[in-house]
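Given as structure tokens, the chain that follows is alone and in the form predicted on its own.
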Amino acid sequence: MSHDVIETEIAVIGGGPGGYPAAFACADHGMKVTLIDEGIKPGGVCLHRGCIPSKALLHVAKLIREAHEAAEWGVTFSKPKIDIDKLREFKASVVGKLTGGVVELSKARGVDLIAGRAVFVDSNTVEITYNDKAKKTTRLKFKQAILATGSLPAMPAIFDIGDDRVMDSTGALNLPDIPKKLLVVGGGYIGLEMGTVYSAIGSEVTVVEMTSGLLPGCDRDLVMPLKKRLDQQFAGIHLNTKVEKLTASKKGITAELTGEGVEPQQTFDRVLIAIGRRPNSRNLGLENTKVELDDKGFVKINKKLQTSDPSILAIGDVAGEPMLAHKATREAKVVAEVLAGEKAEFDNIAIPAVVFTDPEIAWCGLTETQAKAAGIEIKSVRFPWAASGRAQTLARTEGVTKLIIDPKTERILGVGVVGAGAGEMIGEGVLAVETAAVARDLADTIHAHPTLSETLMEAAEAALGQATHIYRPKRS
């Protein structure tokens, strides 16, 4: 069979917030590049369902709780009416726009665009089967490949009961009603920031998580305040619970769940199964080249991020965790330097998580949790934002900002902030642990009065001996 051939320098496989950063820097360098998304546009999960449209309606549930506790300070609003149609046009228009963008982009770059599904033929050839009605094929001839696929939500088999009621992140963002009572099945920062949103929409919201706390892999003291939130906000959050079955009706979706003080069978309008994500690795007819796949289906690479296949790269959630996009653009930028000759590798750190709940919570580098696993001495220290004016002025003083430090060099090597905002704050404590900065670069360094960044600089000053505004006596 006979197939149309085009020939190009590099071709990025996936147009996410890796493969579109990696096309647009390879082209920075001069290379001939084809990017290849299977969307109409690029962007990835990250741009079309996944982090923008998300924070788009975490912002509209932030405005609708601020409204309503806004009684506790004198303001009093009617309560809100929500046209779920008009927030789907917010949220698919700041996904427009900024798709377009990405568009505009690659053309003023040079980046050849395809929009369809390439499946590798060997090591220097993929079919692409074009997005149109003809379906129409064309080989593609690359020097270099770079495999940016990233991931797509897990939904185990037990769950799959063919009911568009049972949604994944996906379906859940595509807001198709907002149903009377919602069951989210993960504690995960994919669940807690879903729920968040239809909790503050009007729906009654049960969270079920099978470990013992929400959001695992996170320290409990950085969890607590958003516990203590989420507890009046949610109809209910079970720990140690497990869903065990799902079964439609037409009254709705019944579990039938097991874990302590649980009532074992509850039907919901409908349910979200937020329990983690997996790389997009299959089908992709990577058997045909020499690129190896760990246990979990990830691509294996080194810290060039090169596969064993000489001529295959790959970068993002495919090529491991933590699964998050601002980790794949910074791959992006590795990638093309690697294919450009310099010397570089991937070798940060310090790589910020944020949930976008309310509260936020954002940590970076090492956390207390990890350094107990390990047997790490540290020094931890916590400064209280009841103890910090900005968080006054805002009624937000639930939060906390956490240092993980070195308590022999007084090297900064984590940084955890909980409260409002605290996804804006990460990026001082990000540079903070990239840079090997001592808790002396935060203290002495003067922020803004009066501001929430404020509390790093006094939280480092606890350490070095007695913050401004909190005092703790010294134990004889």
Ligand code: FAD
Given for the second form:
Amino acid sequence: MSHDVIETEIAVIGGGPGGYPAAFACADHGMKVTLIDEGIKPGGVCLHRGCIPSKALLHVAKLIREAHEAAEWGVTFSKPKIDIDKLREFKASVVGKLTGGVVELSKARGVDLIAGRAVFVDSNTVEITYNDKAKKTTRLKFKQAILATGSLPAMPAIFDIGDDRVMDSTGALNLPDIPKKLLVVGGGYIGLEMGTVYSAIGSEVTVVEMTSGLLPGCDRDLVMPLKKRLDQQFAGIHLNTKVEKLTASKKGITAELTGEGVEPQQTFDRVLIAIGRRPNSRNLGLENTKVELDDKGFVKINKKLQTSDPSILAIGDVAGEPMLAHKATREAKVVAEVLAGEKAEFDNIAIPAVVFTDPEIAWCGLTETQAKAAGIEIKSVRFPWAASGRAQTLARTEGVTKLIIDPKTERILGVGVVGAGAGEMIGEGVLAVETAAVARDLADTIHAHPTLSETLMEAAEAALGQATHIYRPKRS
Ligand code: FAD
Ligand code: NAD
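Provide the structure of the form predicted in complex with flavin-adenine dinucleotide (FAD), given the form predicted on its own shown above.
Below, the chain from earlier opens the complete complex, with every other chain and molecule after it.
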């Protein structure tokens, strides 16, 4: 069969926060770039059905909670009325503006945008099936390809019962209705963020987590203040608990649960499955190239983000954990430099993680849990937000700011924060870890007063001896 053939220098496959910044950076370096995404507009999971819509809804959830809690300061609002159509419109308008912006920026940079699905025919050719079914398939020949096809929600067969009341994150973000009772399977990022949204708009949320704690991998002292608050907001959080079976009926979705102290059969109006994501590396024709996958399906790459195929590089979720938008975007900048022939590698040491719950949890660099597991000697210093003037003015004193420090050199190896707005604070921590700052650097830097960022300065002061707002008697 004959095909139309077009040519480019760089083909970027996938237009998420990995792909579109990579396409832009390559164009900025003077390369001829074609960006192919199978969505209606580029933006990927992050803009269409991930980071952005979830944060728009979390903003609304925060407003609802704060309005409720204001009663304690003598300000009472009536119970909020939720117009779910309007809420959906707000979310869609945010997504629309940002994805429209990506299209405009692509045009401005001369990046050719193709709305279609690309599948590798060989190491230098993809076949494109256009979204517009009236268009004939095309073969696109390229010198180099950047694979940025992202990831997909994990949906094991036992949960995939063919009933749309059992949702993945995309389904939950669509806000089909406000279920009276929502079961969230998985106490990770998505489960807790979307659980927070649904609980704020009126659902009774029950979380079932298979392991012994929420957000496995995160330091327990950072999770504790969040767990305490969620225990009050959610109908139940069941740890060490498994969903054995889901059955659909007119009444709802009945879950069979096993775990200590959990009612073994419960019926819900909807169920959100949020048990992790898998790399989107299947059905891409990678078998027609030399690209290799690891046993979890991630594309194997080196520090230059090169795969085992000399013509193909890979970035973002498809190329390994952590599956975070900002990791993908940093890799995008590096991959463009590599293709431009510069001496570049992905060598960042601190990739921040932020869970946008209330309170937020944010961390970067070495965690206490990792240090313990690896037998690394560290000094861990915690500054409780009860001693922060700013936290007191916000009535959010449950927070903690923590530094993980090398006891010999005082170098800051990791930073963890739990508290309102922790996500905005972690940037300073990332800079400290990335630039090899020592505790003295943080302690001697003037932080504006009253701000929560002062807790980073005071934690560093505490590491060096005494912090102004906490006093620890000297040991005799
Ligand atoms: P993706 O964003 O997954 O983009 C891949 C793109 O490739 C998609 O547009 C897809 O259509 C396209 N594609 C796939 N195959 C083909 C093909 N064969 N041909 C053409 N196009 C193809 N991360 C954060 O850092 N912060 C957050 O707050 C956050 N919140 C999240 C909330 C939710 C609900 C979810 C699900 C994820 C969230 N994430 C968050 C994770 C974040 O969305 C991902 O890490 C990020 O989107 C990965 O970017 P990527 O460019 O690798 O791939
Ligand atoms: P996750 O890995 O964060 O959490 C999944 C949770 O489900 C874990 O706690 C795990 O122990 C649990 N689990 C696994 N199987 C289970 C089972 N059968 N029953 C009960 N619990 C089970 O995954 P996620 O929440 O689906 O999110 C996927 C990824 O998307 C995240 O890891 C992250 O990389 C990204 N994400 C990031 C953000 C953010 O940056 N704020 C937000 C959402 C998603």
